[in-house]
Amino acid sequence: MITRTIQLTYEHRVIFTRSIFDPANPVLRDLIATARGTGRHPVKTLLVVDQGLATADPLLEERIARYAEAHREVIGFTGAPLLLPGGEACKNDWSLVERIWQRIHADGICRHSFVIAAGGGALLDLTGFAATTAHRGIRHIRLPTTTLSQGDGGVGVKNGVNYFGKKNWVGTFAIPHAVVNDLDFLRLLPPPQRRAGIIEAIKVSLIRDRSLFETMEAMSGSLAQLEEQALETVIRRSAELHMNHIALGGDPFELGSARPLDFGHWSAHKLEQISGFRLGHGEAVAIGMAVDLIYAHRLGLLSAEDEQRALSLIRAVGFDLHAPELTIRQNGELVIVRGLEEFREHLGGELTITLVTGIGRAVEVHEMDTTVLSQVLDELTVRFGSAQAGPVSASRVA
């Protein structure tokens, strides 16, 4: 047996800026200029843009063209941006991966080139997967454009698309060359999308940072009104905490089974699927967190006071804590509970669920009592269910 130790050093960086495609903004140019080393030719760069972003900002393509012209000695954009649909549905469409590969191939993009993705978390996941599988890995830069992606998913090191009806079943771990959070993009979002990122900040505060939770409690009114300064404060700290976990947590590529940042996600992922993605990721995570908070309280792990504080903050910033899909049954079984098995498979074998034991504290458990879970879902329906919500057919289950 011949063995060698391979050590690699990565730099993971998130840059906050405004007006990324203003020719006077050097951020993007400098990121690519530094990476090209001593080369004198412009670096080939493919830009993939979320169609929703392009629709919300009709002048975006014109600004990109001006930026490309101003910095043509460094960045060699390979034609017009590739516009692709965003939202979770894009991760269900394998043909979109092939469209990116086709552009990479046609444009002569290589391992010394760049793929840049501008859009929400789903579009970043899709593009990152295509980039990191072409030529065994092309450098990519993320430009997250939603609160959810700027504070959470977009600053991570995971890429993926859905397959077999399962979320992120196909994917890669790859640290992006850089993540650039242009805060001006957030002004283009409709209110539900601006709100979505707040829930991931509440999530990480509950498991890691009591002071952030208390800050959000104090400015819950401002967050509910989606005031810009409050949103930016939360996004910056959320991004920092997520990066700390990746860089300092000892398991950046998730070789173990612990996923503390997936608190509330085992049921959220299944809930998205059951609802046919009627529920956005942020909405589903809010409900998934409520499930696990009430479950932890019923087990005696979380005090009634802290459970109520957490649920109250989630509601105060504008999230519902119930969806009719929670109570769908097939063959007498609650469909949402199947999310536990899918989550176990996603983790690699051992079920590991993060439960909050106090504001800023958490513990890992390796089993969930389905009888107690059924009681939790009943409690959610009683406490937060809408009397106007109509029945949901089991035929909607994926």
Ligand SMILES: NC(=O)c1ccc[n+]([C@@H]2O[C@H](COP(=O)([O-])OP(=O)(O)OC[C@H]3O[C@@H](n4cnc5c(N)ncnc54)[C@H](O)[C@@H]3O)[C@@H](O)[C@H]2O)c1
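Basically, rigid core = biggest C-alpha set you can superpose within 1.5 Å across the two forms. Here the structure is a predicted model, which means the values were calculated and not measured. Residue numbers count along the first chain shown, from 1. Compared with the form predicted together with this ligand:
A movement of the C-alpha atom of Glu325 reaching 2 angstroms or beyond is seen between these two forms when the two forms are aligned on their rigid core. In a rigid-core overlay of the protein, Ser275 has its C-alpha displaced by at least 2 Å between these two forms.
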Second form
Amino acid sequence: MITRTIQLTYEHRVIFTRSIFDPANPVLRDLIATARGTGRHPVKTLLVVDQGLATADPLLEERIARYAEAHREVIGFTGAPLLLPGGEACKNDWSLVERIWQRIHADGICRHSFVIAAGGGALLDLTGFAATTAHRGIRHIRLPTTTLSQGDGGVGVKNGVNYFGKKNWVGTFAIPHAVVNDLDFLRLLPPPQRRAGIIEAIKVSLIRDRSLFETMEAMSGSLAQLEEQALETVIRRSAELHMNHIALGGDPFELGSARPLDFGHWSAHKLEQISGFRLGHGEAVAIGMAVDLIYAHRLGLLSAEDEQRALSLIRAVGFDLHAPELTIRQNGELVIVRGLEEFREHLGGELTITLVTGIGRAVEVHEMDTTVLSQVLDELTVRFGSAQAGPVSASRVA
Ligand SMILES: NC(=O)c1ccc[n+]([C@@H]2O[C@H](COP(=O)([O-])OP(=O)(O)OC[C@H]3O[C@@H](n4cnc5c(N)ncnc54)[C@H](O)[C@@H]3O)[C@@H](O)[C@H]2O)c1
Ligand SMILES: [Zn+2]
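What's the form predicted together with this ligand like, now that we've got the form predicted alone?
After this comes the whole thing, all chains and molecules, with the earlier chain placed first.
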């Protein structure tokens, strides 16, 4: 046997800025100038833009053109941006992967070039996948433009599209050259989508960071109003905690079965699906977290006080804790419970569910008692079935 150790060191960086395509903003230019080393030529760069973003910001393309002109000595944009539809549908359309490859091929983009993606998490996953598979991996820069992607998915190291009807079935792990969070883009989002990212921040605070949870409690009024400064504070900390998990958690490429950042997600994914995507990801995660918080309390893992506090914060920032789809049955069986097996399949290996044991603390369990789960769903219906989002009352069912 011949063995050699290969050690690679990566810098994972997320930069916060505003007006990324203002010619006076040095962020992208500096990122690319540093990467070009001593070379004197502009670095070939393909920019892929989410059509939903371009529609919400009709002046975006014009700004990009002015920006490209101002920095043409460093960034060699290969023509106009490639505009592609965003949203989950783009990850179901393999022809879009080929369209990105086509441009990479036609523009002569190579491993010394860059692909930049600006858009929601779905467009970033699609473009990252196309970039990291072409020529065995072209450097890519992510510009997430939703609250969800700026504080959560967009700052990660995963790319992928859906295949065989399964989410993220084909994809890559690749550390982006950089992630740039331009907070100005968030102003363009409709309120439910601006709110969606808050739930991922509550999620990560519940499993990892009591002080973020308390900050969010103190700011819950401003968060409910979607005030910019409050959003910015939680996105920053949420992004930081995600990066800590990737860089310091010991499993950046997810070889193990544990996925703590998927707390509350096993039922959320199923809820999104059985609601026919009436519920957005954030709304489904809010309910999914409520399910697992009440479950943990019923098992004696979480105190009534902490359960109440967590549910209160979720509602105070504007999320409902119930959906009628929760209790749909087929052949007498709760459909939502199938989410457990699908989650196990998705992670591979042993079923691993993260449960909160106190604000900022979590454990992993490897089975869920479906009788208790069924009681939890009934409890959610009784406590929150007809309630609007707002503070949680103390009424409980036995
Ligand atoms: N790679 C990862 O680690 C990871 C982690 C979590 C989630 N994800 C993925 O992220 C995706 C969800 O991302 P998302 O929540 O950002 O939503 P999204 O990408 O589905 O975008 C939602 C909609 O908003 C539009 N849009 C984007 N930016 C906008 C803006 N600033 N103003 C107005 N409209 C805008 C898009 O065109 C789209 O129609 C899912 O596919 C999920 O699987 C990936
Ligand atoms: Zn999520």
